[in-house]
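Presented below, as structure tokens, is a lone chain in the form predicted on its own.
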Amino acid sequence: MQGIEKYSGSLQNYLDEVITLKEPIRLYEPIKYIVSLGGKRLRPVLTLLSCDMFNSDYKNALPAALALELFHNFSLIHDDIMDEAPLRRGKETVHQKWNLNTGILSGDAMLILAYQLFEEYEPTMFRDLAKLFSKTALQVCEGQQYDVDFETKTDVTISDYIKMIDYKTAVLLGASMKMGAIVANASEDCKTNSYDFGRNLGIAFQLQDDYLDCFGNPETFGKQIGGDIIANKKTFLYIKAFQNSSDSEKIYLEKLFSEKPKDPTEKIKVVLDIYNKSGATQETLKEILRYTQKANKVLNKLDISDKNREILLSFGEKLMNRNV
């Protein structure tokens, strides 16, 4: 098993190979924009690890990688534009550095550039990745569409929220590490088993990142901070909160989260505060280690070394302890 940064070296050498500048550049140079931020790249380095996990060559993942890395930027573009945000990993979005339509249509173009990138498997193999992409991809937007609704829902529940990130986010990483399974010609256990550890993992990371909205370092987190609490969006956080409120607090924080100030500091703040007294926030991280331990359960019944087993304990474990 070779070392994360090699998965990153390559599939950073693999995408300068396919995203390229051409015409129409207005096209085009958004995508690249956004790919050039870099982030953590998640996704496409569990791909990659995955199907070295199972001793498979991990540069015959690539395209699969870098199709699900085009995916969710396309994703984020469309997102950005939809919260109306105007940074994502620190710098100007897509749509606030150009425009509107030329977000959409970058978006647009970046997600067929994704299923291109599946044309460089064999017939069988290219079936069971756009399988799996497509009913991923559809769960993201479903899972988009549901926190959008929450946005002006009033009883959204914990169980309401958490389907809608394992949509939105975790079926996205279980199909990252399955996608290296499948190029692996992994067992059906296995892939069954990635995908479950992936998924799992995902819904960590989005309760982590709701977190970090939050409190985190706005100088390492590289967006807005309160950005949620500015959108009214009901995270685990509200909802907790609501959960542990008197009737007199749930009126006040509905009434917070029906409003949309032109400063928002002091929204924020208050915020923030019912959150810590409430016991959201350590309720919030209790349910972050509690999803990662599930996660690394399901690495006990993948068939794999006990020296790889320990890298993905070790990649999980980093994952949770982020401050990006």
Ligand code: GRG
Contents of the next structure:
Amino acid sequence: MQGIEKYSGSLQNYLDEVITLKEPIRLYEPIKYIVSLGGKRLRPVLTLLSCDMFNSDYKNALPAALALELFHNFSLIHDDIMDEAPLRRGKETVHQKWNLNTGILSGDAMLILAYQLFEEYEPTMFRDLAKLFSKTALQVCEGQQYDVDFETKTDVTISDYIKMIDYKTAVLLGASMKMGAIVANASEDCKTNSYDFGRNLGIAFQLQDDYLDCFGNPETFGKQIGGDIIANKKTFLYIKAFQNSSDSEKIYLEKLFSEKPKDPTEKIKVVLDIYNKSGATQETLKEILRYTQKANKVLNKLDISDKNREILLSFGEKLMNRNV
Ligand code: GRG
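Beyond the form predicted on its own, can we have the form predicted together with this ligand?
Below is the entire complex, every chain and molecule, led by the chain shown above.
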């Protein structure tokens, strides 16, 4: 296995082949737009890497990898609609650039295009991939619903929260790894362990996303900083800060998270200060490390070469030190 750059290159070529501008333009243009904004291509790279590391030609995994990237981009379009987010990857969101209905329909078409890509595989593999995909997509939906519910729920626990991010984000990373193993016809143990690696890494990744939403660099993060605070999201940071607060501080935090001021600048400043002073920021960073280490522990169970293990280790490390 060479460096991981080759995977993004191959994926881009395949994407350009499959995702073309055609009539009706208003359906396909937003699809081309969102996928052309790039992003880290994390999920497809994991699929290609996983296939390669289990000794199969990684190009065989290109349709599955692109299906995952299309699904991810579809979910971003719909998530941005639900959050009324203005920015994605540093550019206008689809519903902002066009309109709500365009975002809904182009998103729907992306989900179908993703399913269609599994038709590139023979029946048994098609069934295994489609089964994993459907199960994962449904969990993503459930995670999203928990996330929405938590905005108005006042007693969200850390375990509620971890379950929510597990479903909303982590299972897709697990599925990305496992799809590579399925395409490579790897053993059942390898499929399970690669899924667990991706899933633990996914929890660490979403916790990092929450951290960056508060403390990231607006120039590189590509989303509005403080977006979760504006939307009154009960993230790991909020729950920890709440747990570490006195009764009067709890009342204050609850009040802050029941309001949606027109200008949120002051609210964001106050909440970030609470996160820092309560120790929530430090505890979040510790939890990111804990899940990354959990992922790395699973790596030792994988039947892969030391060189490939090293590549996965450094992949996880880079991900956790990211600023995008
Ligand atoms: C599954 C039918 C169905 C509906 C989807 C909208 C929705 C329901 C779910 C939202 C899921 C979601 C957007 C989760 C957030 C995951 C996340 C961490 C996104 C950011 O991922 P990055 O950083 O993004 O990999 P880039 O831009 O690099 O691709």
